[in-house]
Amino acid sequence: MAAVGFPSIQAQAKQPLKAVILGIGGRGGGAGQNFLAAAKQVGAEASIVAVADIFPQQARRGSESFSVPGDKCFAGFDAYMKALEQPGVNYAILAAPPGFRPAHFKACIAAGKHVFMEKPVAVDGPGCRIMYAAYEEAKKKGLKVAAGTQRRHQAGYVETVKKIQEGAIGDVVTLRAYWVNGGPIWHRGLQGSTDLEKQIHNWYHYIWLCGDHICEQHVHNLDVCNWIMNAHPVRCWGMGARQQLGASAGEIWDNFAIEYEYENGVRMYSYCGQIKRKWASVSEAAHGTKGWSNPGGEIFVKGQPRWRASLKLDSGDPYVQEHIDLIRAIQNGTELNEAKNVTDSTLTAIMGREAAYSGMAVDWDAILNSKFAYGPELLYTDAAKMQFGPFRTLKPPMPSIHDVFSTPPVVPAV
């Protein structure tokens, strides 16, 4: 039975999809085209009628790209508001920086759409605690959230995955996870009179923003391990640097190599880098007492032949893919809510980069429950009352005096 004050699964099926865009910058646009994409090849009817971003040149972008009427693209902290309250609205697309995700997620479900958001989808404990709160409520209205955690739409990793569970490979000891590859992370330069502009500006270089970069892009592979375990790990410690990025402006690491560890004891081993370096790798592996496997698509076992996935994609396109399973939830009233799965994940990452910054070993329920928010103090309560204005600028996070455990980091400013 469909919750009381929304229409049923059944009506929203006949209903057109009518998508907003919350944070319009590369993947928010490409987000939107892959959901075109995704309606078409299903054979629903859909349009994206609204979008927001802080910047107006960026919410410019909906006329640009998707014929949004003027008048419908929003600019400013508030516009996600703006968005989610135009009529027939029922599929919210979220791609603004991370750290505004707990606050666009806790909008979207309350004003109970169906959400695609990407990842990761909080930068500290106070923000997952409140995707964990948005995901027990989505489940209550019977709304539907897919993430932008791919690999969980990609029909290789789909079959892989519940072989692997299966004990294809007998009972898993150990886990690889990989993101090594590339350079320093893009800079666009101090653009912006205030603060929170520059920074938002160059959101990838702000932990408030981004988690760093074990939690904006290293937490794909992380996921992918957490979902063989179908568990979270529960304890971790590690250690990384800020090498490559020297004396540039932000305060992320460019490094981390993490050990981390599940109920069972099994453990996993993290390692990510945005630096230039001969050796790179992006991928998962698995070890078990038969074999190990490549996650994304083998198993080896030893004395037979290497299996290999047999599955495809509908769309060809795992971006695209993610919509598709999305929308065919919504029309034909499935189960599908992602959102304590990416959560998990996500904090998994956090735990990790904690457990570097710091210097000491970490568990699970010590960073979940931290009161510690790296953002200004709006941003949990009430963006949409959030102004551009001044705000704290750090020093990278050193072990030893960097603790959100019980105070915050004692690091001067720049």
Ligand SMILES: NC(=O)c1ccc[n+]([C@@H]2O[C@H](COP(=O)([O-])OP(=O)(O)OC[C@H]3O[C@@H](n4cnc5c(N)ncnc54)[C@H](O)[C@@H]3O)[C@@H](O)[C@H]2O)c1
Contents of the next structure:
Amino acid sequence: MAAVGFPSIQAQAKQPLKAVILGIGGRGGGAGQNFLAAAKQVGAEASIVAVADIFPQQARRGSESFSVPGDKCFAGFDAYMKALEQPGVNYAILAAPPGFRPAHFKACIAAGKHVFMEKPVAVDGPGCRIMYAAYEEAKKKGLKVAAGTQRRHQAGYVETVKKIQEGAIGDVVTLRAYWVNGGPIWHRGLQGSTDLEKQIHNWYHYIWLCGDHICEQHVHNLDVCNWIMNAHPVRCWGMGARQQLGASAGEIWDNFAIEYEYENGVRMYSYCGQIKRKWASVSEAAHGTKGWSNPGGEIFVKGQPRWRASLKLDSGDPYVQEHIDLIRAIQNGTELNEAKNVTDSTLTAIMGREAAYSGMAVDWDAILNSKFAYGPELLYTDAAKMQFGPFRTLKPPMPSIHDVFSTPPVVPAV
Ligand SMILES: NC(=O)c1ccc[n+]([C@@H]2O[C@H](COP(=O)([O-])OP(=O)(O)OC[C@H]3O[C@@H](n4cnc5c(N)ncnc54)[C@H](O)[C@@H]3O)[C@@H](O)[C@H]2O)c1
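In place of the form predicted on its own, the structure of the form predicted in complex with the named molecule is requested.
Next comes the full complex, and the chain you just saw is listed first.
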């Protein structure tokens, strides 16, 4: 029974969800469909009322895919602010390139919106500090946040990680994380007339936009290891290279091998690469004193039959389930804020990347507090005021020369 004078849960449940999509490319469009499917399953009234993209031809996808009126399909660097200002908006889907995530997330939380945001959520220490600050702000305001680290909403993982944490393989002693693909990444050709335009079209090839491959993709597997440990590593060292990208446009590397150490001494061995090769694996493994686990759904203990996960969630599709979980948290007022977890895992990836780039052992506090930001100065101060124009291209980082810790700050400390 609802108490008189207080907004009842029932009243919240009936509040229609009015969403905006910030960055309506492949994933933004997909996440919009996932949001609508989730709302239907939960019985919530939901619509997409505005979209924002940097490029007009992309923004028009709002009308084509979601019947958003043309004058609510905003384009430009300030499009995200215009979309967030639309009346009644209470749900934001963030799927622009990761370099823009801190600016977009901070704006959403300042404007009081619930958020679904894609991973990774930053590309450097200053960006992560913005994310942690916005996470605290979201908590204070009671805003709900789900992240696109979808394994945390996938039945096999949810059940298996719980069993590992309850001791099913004994004490965890070692973890392995793989995103080893059998092919190179896409390149969209050199579109646009300014450096910024060309780089944003091909955002995956620039550190300030994607954080490099270890951050952009491998964050999924690093996140599973952090989830199992309920912690993040405190230091790491490793190596990598730009082996097959060669002289093509851009500055990222295409493979990394990093050894991470958690506070309790547990090591995590991480391997990722997007290069042509014959063996490939996207997976994680946890080894314990009694046995080992594929945290996606299996546990092997010596002398016992293999255990397999059997849990079922509302949806077998984790991309839909993450929105179901977010909508339920909004409707029921229950706790859901994944911003810290996904930022921890993003910073784990950034720490590994900087260890490999620099050829140094790197610890958590050094990378968290680093002053070096890869992007243009306005990115973290007022991204809505950015304009297309000239911008530096870095040479692919070279160990023993590249060093973001002794480089003078590029943006004011955040
Ligand atoms: N969780 C997953 O499994 C998964 C899968 C795919 C992609 N993703 C994530 O989604 C994000 C987007 O990836 P994608 O494959 O959709 O890329 P995409 O290039 O297809 O789409 C990105 C869109 O963002 C737009 N954009 C660029 N800068 C912007 C800005 N400042 N403001 C608004 N829009 C801007 C681009 O024009 C483009 O339309 C990435 O962070 C990626 O890691 C996650």
